[in-house]
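In structure tokens, one chain follows: the form predicted on its own.
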Amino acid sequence: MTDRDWLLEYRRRLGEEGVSCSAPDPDTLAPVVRLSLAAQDWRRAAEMAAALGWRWAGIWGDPGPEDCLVRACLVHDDRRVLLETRVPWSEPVLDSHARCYPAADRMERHAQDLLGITFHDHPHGHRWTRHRAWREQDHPLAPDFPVHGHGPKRTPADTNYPFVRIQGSGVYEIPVGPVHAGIIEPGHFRFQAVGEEVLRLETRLGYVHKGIEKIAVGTEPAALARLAGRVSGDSTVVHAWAACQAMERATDHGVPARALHLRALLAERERIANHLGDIGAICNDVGFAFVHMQCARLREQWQRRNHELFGHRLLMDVVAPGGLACDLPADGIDTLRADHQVLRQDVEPIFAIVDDHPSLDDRLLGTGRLSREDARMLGCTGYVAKASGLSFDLRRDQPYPPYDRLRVTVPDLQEGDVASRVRVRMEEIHASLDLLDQLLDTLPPGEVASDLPRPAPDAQGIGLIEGWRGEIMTYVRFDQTGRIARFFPRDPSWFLWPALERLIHDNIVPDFPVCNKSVNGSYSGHDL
């Protein structure tokens, strides 16, 4: 079925349900298809998509003077559609998707807090992002709201958040955070337990809200790329790439082939570094420090090479609109080939220990199990989804250059436990090393940068990049002067945090650290 046939079929089904929809002119926002709905049909269109097994992938609003254009992304196989509707400021109310898509819960509340749109019949309508830093009538993404805000100098304590409580004999509550003993970012975890068994976990995030969506307004493309690289510091390459891809699609700009290959090389290096860190940290959380030390050693060597070849350990500010800020040095190919071979040799005995060691098996096998159904319902992607039988990967299933010319191997496990999430990481390291060799074998000559053309007024684009945590989706719209009018980066962590709440059920409290590390959602990537 072609894209046009698929679109017509979906529109036909919507029509049979009494839902009026139309394709905007132009009817594409590459690489997605747009459908405009009346506000009263908003939920019905989502209910039908949910019944068809589509994945809910995000929602954001684009505020204007008279109304707000609200868009929600749905994904099915290798196709995706944007449902869009306009909500007037005179009556900013829209039906919630959260009843049919639990994944929509917090992102709708984020839009409600920052834009002032009320999502009718939402199961949890209380604040999510704003905490108490703004007055009740303040909505920071409103066009007339100042970047610096005008709230109190000191934010009142967030003491009245309505955590759900379980009543019963022997049930007790454990509050953890938001400030933790390590160097991790702040997040509050509220446990309800009986003995050591966890009955319920509820997370409270938003403590590191940075105002990225507001700060982006009025910036130049190069500044936006730098800002995107700081959405989540451990995903700087892929967030910057998604933002640049969105801008390049908005301007219909072709990026030099060499730059695309090197972007992929950087993304795979970022994936390997983070997977090494996670494997070691998971093992350390159950008292197996040997693997932690070895993985830390390998990651350190890997990141030192990043600095040597590209100027930054975490590869910040290397990806830029139209290409890259720097090229791979002339001797870099030979250096990297040697590094790849050394890493393959070094991880083989380490991974063999992780894969079959009684003390690790005792703590990881069967712990923190997330079912395939729950992973799908919550919209998970990346290693969490792959460990639970959902092997979706943009690099293979909706490939973008240069992955459309590469062989991409994607892990597909079924158990959904901590051990499986570790195994996915190990398999992805091997797959990324193979991809890195393919990229070096096919690395084209030529330039690595080209000037982004001046965008047309209101030009817009969507970036879709497979990050190491999963699918990153970024929306960019330019204003009349060629500056940024709207920027929304959606990190996969929006869906990983609710998965953590689900998979900890019926586990014991001492297993929370390893379950948490096996998911490793980004606080910063979530707290825009």
The other form holds:
Amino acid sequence: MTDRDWLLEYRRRLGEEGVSCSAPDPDTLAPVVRLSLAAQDWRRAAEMAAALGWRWAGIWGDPGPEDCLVRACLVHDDRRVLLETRVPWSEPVLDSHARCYPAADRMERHAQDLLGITFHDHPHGHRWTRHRAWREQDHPLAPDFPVHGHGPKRTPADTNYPFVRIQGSGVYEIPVGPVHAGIIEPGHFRFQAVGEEVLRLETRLGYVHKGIEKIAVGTEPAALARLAGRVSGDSTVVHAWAACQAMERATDHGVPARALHLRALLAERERIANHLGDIGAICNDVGFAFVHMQCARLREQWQRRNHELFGHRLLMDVVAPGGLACDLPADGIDTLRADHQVLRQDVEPIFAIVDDHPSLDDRLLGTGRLSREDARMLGCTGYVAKASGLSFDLRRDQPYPPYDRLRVTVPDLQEGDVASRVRVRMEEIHASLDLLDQLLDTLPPGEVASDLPRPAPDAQGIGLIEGWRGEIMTYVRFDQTGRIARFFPRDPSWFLWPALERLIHDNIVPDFPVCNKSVNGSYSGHDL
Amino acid sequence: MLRILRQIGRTGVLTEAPPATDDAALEAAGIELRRTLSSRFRGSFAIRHVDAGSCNGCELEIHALNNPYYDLERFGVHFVASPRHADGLLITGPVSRHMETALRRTWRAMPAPKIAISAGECACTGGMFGVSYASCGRADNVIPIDVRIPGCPPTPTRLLQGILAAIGDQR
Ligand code: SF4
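Swap state to the form predicted together with the partner chain from the form predicted on its own:
Now the complete complex, all chains and molecules, led by this one.
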């Protein structure tokens, strides 16, 4: 197939169904292809894509004075389409995609709560992101909604959320959260169990909703990059990169090659730091503190190096529009090369123990299994998908510079259990170390910063970056004056939380922490 | 087992001397603490952490406090699962409106004497998120804060200084 044949095929099939669509300025949101269609065909177009096995990758609306431009992204192997339709405010109703794509369930409800679009025939049409900070008839992203809102002075606790109930003899319910018994983010989990076995888990999120999409409106590019770096602190590099990439595409701006190389270097460092932390935490959750302490030690050394070379232990605010805020010091290359070698040696004995220790095997093998089918249906990416037989990775399959010139190896495991997710992370640490060496070997000279040109009115762009947790997709549109009019960062966590609900089925309640940690969705990245 | 012991032996002891908390550092941490209160906690201080809306960056650094380099527990400071067991509340993030009541309730559930510590720019000032339809801004806007530890996120060293200063540990 040539590059556009898959698209012709999709459009031909839509045509057979009587769905007509047009491709407005096909390249304004490259590498994504736009397809504009009538609101009544919205559902058909998704059903067709589902029949072709495409992945559903997100929905968001861009509110205007008369109507709201709604977009949904569909991914076919390494290519993606953006369905677009206009929903008039006079009748803000659109068919739901959630019947053919369960992945769409919560993001549609998020759009419903924030924009006021009702999704027709949604399997669970009730609120999601909204608790009680604003009224049902208010929609924070509506242009006339003030950023300070007009909610009550004190926000009461959320009540009357329609949790699904299970009845039967011996069935009981365990409500947990939002404040958890540890140093973690807030969210509510509702377990229904019989004995120790979990029959059903329902998550209730939205507790850390901070209005990121709203406060982004009117910001300058540099401030947006800082805000994007705080969508999910553990993914600060990749979220900032995705936002910057979107702004740079919107302004058609070429970033210095050295800056792109160093961004990738930072992203791989972030991946290694998080994987180290999580491998340790997973082992700790089954009572194996030894690995936890060893990994925490390596992570600390890694973060100290971040601070020494880039001025921040988590690498916040290093990625900036047009490039980077600081360059790698001249002696940094040798230091890093040596570090990579040391880490390779350091993880070897630890990973050997993780790989083959009876008490870990006992708890991790076969625990929290997610089937390939479920992973696909729920739209998972990242280590959760890679452990369940879906080895998609933007860095290899839809590469952006500098990855288009690097060899990226992507783990591909089949079992889908906690042990596989741990193994994917161990393999990715090795793969990232190889990438880091390749990046240092080919690091171009030159500048790392450049000025983002003044954006054209309404210029828009999409950022697509593979973070350590999975695929990040960020949409940015500028207004008439070069400030941000719309920002929507889509974290992979949207698809990981439903995966957690599914993979916990038939597991015992005490295994929930380790299952949760092996998936490690971001609350903040999801709640926005 | 042998492999584990060998690795432990190879790693050795990494724990570092605690940072000095001189008066300047105390000033910087903005401490307005009643010393009589703090002296009661000397030697044992139980912390309940509440993420009231953070981006999770602060949590990563709080986690680091338990790694072998900082080893917070050697100062008698430990994290507990229930506010009923806690002497101090460690708050991160701007307080999202959706967490406002949960935070108040957690604070109310703690027995006196108790202190509240805000960690991170967001909890201290509201940070980038400030006050909005979704956020109450700094933690002070919701419950009275005794000690502030700025930084985005504060480094483990800053956190350690702040917590030790809060409990009057001047070593
Ligand atoms: S202070 Fe910084 S790291 Fe901490 S929650 Fe706020 S933005 Fe995140």
